[in-house]
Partner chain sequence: MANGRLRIKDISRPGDDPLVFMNMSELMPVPNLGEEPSIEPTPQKFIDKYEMSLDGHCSIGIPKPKTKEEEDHLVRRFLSGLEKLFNSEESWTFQQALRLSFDYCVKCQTCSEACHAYLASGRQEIYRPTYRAEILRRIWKKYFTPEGKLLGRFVGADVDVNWRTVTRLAELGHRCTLCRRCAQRCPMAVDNALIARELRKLFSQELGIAPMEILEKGCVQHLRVGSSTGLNPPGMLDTVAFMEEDIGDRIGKKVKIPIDKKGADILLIHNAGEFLSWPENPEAFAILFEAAGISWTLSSEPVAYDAVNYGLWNDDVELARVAARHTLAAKKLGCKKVMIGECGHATKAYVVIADRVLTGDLSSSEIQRESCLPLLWEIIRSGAIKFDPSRNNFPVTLHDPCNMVRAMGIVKPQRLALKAIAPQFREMTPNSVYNYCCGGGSGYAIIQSFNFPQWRNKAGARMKMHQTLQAFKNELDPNKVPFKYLCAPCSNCKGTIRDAITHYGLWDKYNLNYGGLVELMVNSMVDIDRPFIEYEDFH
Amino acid sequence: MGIPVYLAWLSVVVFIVMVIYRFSKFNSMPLHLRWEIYPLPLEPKHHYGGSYMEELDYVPKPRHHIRINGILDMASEVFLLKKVREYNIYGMWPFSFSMHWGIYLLFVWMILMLAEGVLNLGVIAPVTNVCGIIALIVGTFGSLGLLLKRISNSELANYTVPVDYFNLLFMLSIFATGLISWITTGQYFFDDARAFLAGVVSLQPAAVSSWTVAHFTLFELFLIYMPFSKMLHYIAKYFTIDKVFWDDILNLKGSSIDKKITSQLSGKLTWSAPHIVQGKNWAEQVGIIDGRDIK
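Just the chain, alone, in the form predicted alone, possible?
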């Protein structure tokens, strides 16, 4: 019974450290090929699809971004899965939306229960309970629906690798064990959940139902697993949107972007191909191609 309690502390430490580490790795990666897909939500002329490049002599003029518009657009992607809904050719949006909100609410539920116990906020218990039940129901519905979609649709199955099935089964097991615990124990489920977390905080394991232990243990394993998996895509999504799709800062001579590009062009090529000469750097390679000196 004590293992899940100690595992809880370990999982939180691993999760925080690895998320920070992965974020710093993404942030330190070389400059990506920027797409500059217009209209940018940050642009003051976004409402009609315009950009600063429409203006005469726009290069020396000061640039303005409306940052709040970008934050709202990114929030609609995170909380409403806007792109999934717009390109919903396999009918996955309702299930994906449910599973993601199941995850969000599961984290909120855990935080609320900890706040109740640590800060003695029993007054929020009804809200905490509702949050937990909604998380388990929509999370089960979403992960099960996505799993069945990927299994039953032959075209979609072609895009699904084994780890995708594993991730969905993992998520389903977390939500389903919590849901089964609630169904089989009723109101006692919340008492068990609070007792389990109180045991984690005090390092004194509490006697709770086996389904509740299974639910929390799976959640702890999820915290350890997630930073190493593709489920960390929320960090990659931020950099993709902000640094690849939206970054339209001009590349001027001597600018920070120009220095980054110059530095990256000095990188040695460690691979070869009919159009690539191994051992040369990127700048030399461009000169070779321009001169058509390819062996």
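Having seen the form predicted alone, could you give me the form predicted in complex with the partner chain?
Partners and other molecules have been left off, which leaves just the chain.
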């Protein structure tokens, strides 16, 4: 019974370290060319998709972003899956929405239980229990629904590879073991869950039902696995949205962007097409009309 307790600590450490590592890897990628797309929620003219480039002589004019609009827009995607709901024709939204909320609430449930134990907040126990049950029900419904959807719809199946099914099965197994544990042990499930977490905190493994152990062990393995999988997309999404689709910052002489780009232009190219001269850097390439004149 001790392994899941020690695994819990390991999983949390691996999860945090890997998320930070991945975030910093994404963040340290080279500054890219501008590739924004409209409507751009940070733009004051976002309500009709406009931008500062609609104005004459915009370069020296002051510009500002409305950060709260960006936060609200991103929140509507994270919490409501707005675009899936509006545009997905395969009926994925109810399942995807449920699965995502299952995950959010699962984390909230764990945190609430820890808070109860550590801060002696027994008063919130009913809320904690409801949160846990909702997480398990909607999570099971969502992950099972998505799994069946991907299997049964040939258009989706064409693009779904075994690891995608594995990820969904993994999710399903976490929720389903929790749900089964609750169904089979009733109110004792919550006591078991709290006892398990208390055991984790104190490094004193508690005797709990095997379904509960399975549920928590799978969750711990999920924490370890997730940063290595596509399920880390919530971090990637921050970059694709905020750092690519919403990046409309002008390059001005002497700015930090200017310095970064100037540095990146010093990199040498080895592309092999005839019009490119291998070994010259970006800045040197610009001065050449056609690589064939030099080769």
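Computed from a predicted model, the values in this text were never measured in an experiment. We call the rigid core whatever largest set of C-alpha positions still superposes within 1.5 Å between the two forms. Positions refer to the first chain, counted from 1.
Annotation for W271: C-alpha shift of 2 angstroms or more between the two forms, rigid core superposed. After superposition on the rigid core, the Cα of T262 moves by 2 Å or more between the two forms.
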